[in-house]
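There is one chain below, alone, in structure tokens, taken in the form predicted alone.
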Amino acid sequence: MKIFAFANQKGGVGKTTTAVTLADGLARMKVKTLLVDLDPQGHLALSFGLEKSPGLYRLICLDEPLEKVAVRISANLDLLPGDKQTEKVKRQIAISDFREAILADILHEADYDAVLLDMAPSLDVLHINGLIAADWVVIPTRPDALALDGVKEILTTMAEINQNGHRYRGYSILPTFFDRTTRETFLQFQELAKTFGEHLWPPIPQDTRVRETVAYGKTLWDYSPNSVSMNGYKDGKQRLGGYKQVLARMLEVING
């Protein structure tokens, strides 16, 4: 099993629908996907259509099982949501031994191919106890100079996980809401690649469609799964970037 974080200390770059996009298509790839809802905003239900729910409450503060409060989505895809009640989660972990490891062992013991979660903005007991869990980090970012500065500073806490003693299998610089008509995104985009090298995956263009699909309770599969979101641009017979382009990637650190 593989635990992928979805992380990144400024909000409004994407995770939700990265992680929901991502989390879909595994699953129609025959991969058994856990997504996991670590903020209190409890977008992940939304997203399918679905009310808000303590799904990560019950978990971690009334100890019950994983298979009783996870939301079946599809034949290979569960849901464990959240709600206003993971705030309480918050002040549980705090006052618990061993608190910074309690959702890592926890999820260790889960029976699925991957797991991915999604993870709130904010630096706090629950936002490392989600680094620590996970494999692999995926940090979603706008390629702009405010959203650059929350990746320096997941790498930055990644840095200190590591420090006391967690190894990552890897992490991934995700460009999110990718114009190509705008040269501060080029710009931007060529630093990245300088900067991380082999660590940047493909980007995923900005497209309206994406804020649509949450007023449908759809996911990018199922309402535009031709979109460019999906697909990425059109470069001569090629395509360049796309979730499908990611989804590739993220298979290959499954199966590695």
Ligand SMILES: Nc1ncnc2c1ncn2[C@@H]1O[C@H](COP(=O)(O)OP(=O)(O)O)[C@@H](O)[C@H]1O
Given for the second form:
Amino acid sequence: MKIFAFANQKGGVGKTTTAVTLADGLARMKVKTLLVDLDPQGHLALSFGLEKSPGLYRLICLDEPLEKVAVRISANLDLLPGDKQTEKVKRQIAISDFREAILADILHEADYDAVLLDMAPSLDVLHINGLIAADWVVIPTRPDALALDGVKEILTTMAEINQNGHRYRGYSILPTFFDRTTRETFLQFQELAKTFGEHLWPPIPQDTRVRETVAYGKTLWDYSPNSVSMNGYKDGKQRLGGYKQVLARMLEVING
Amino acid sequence: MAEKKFERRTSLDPAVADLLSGMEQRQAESQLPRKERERLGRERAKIQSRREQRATYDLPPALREEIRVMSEDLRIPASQLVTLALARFMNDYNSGTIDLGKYKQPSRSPRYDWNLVFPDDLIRMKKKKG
Ligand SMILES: Nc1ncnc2c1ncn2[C@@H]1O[C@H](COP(=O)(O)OP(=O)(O)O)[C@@H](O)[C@H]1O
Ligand SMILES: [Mg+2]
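Structure of the form predicted together with the named molecule, given the form predicted alone:
Once more the chain from above appears, this time first in line as the rest of the complex follows.
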């Protein structure tokens, strides 16, 4: 089993969208997948047209079993939803023993091929729990002037965690809201490539379809499977970027 | 020139490298005077339209060789010879002068229902060589 955390202390960079789209993509490839909402905003449930609910709270504070609190979305996809009560989870964790590995302990025993953690844009105990549980951290980032700083912040937190005796985890940087015609995107993309080399995944194009999708309570796979955010840019016969290509990169991580 | 910088970097994701060099090219072009930019645009359009004319099929090597030799003998591009051959075949097929039935054998592939099996003497060079 591989656990992925989608992390960036900044909001609105595409963490939730990416986690939802890739989780549904994995499930469609017959990978048994759990999607976990670690954000008290509880947006994951809305992405599937469901109401928010205190799944994480019931799991950690009420000790209910994962099988009972996870919601079946489709044949290979379960959702552990969240809502405002997730705030209480943070308080509970803060006063527990072994508080940094609570989530890791629960998830490592779960029966899934892949677990995707949608993280809140904050640096608190739950965030640390998510990073510690993860085998692989995906850092979605907008290619703007502050992109590099945001990425470095997460990498610093990860390095601190590693120093505290936790095993090394891999990471990838995923440019989102990509507009290949603007000079700003170009310069930032170039900078990210120079700084992070092979850690840089192909980008997700900016696409108005993405915002519409949430309103319909569907994922891009159902609502708009051939949009540019899914297929990437056409370049002769090949496609560059887009969630389908990123899904292939993720499968390499899972199978590797 | 800027393009090379990223070609040398072997450690980039291949899609990232391709995207970057395309963007670098565009950025470099956007700094050029308008006339030059338009010329490059026309060239790109030409390459693009060429791409649409291109097709890939598997041919028996003997037949391919025969076309190559003919092209050299007659000093006519092979693509044009093949275009003529195919156009005439399509005419014959559409007018009912050609019957595929005698070549047809059931196929076991999930994608196709039939295979065409050709008699040995249809593709002549094969005989000459063998
Ligand atoms: N590639 C994209 N193109 C256009 N809009 C996007 C794209 N990705 C995400 N969005 C929109 O941007 C907003 C923020 O995205 P979200 O995934 O919620 O970010 P985060 O979880 O990091 O806060 C949402 O309204 C979402 O629909
Ligand atoms: Mg979010």
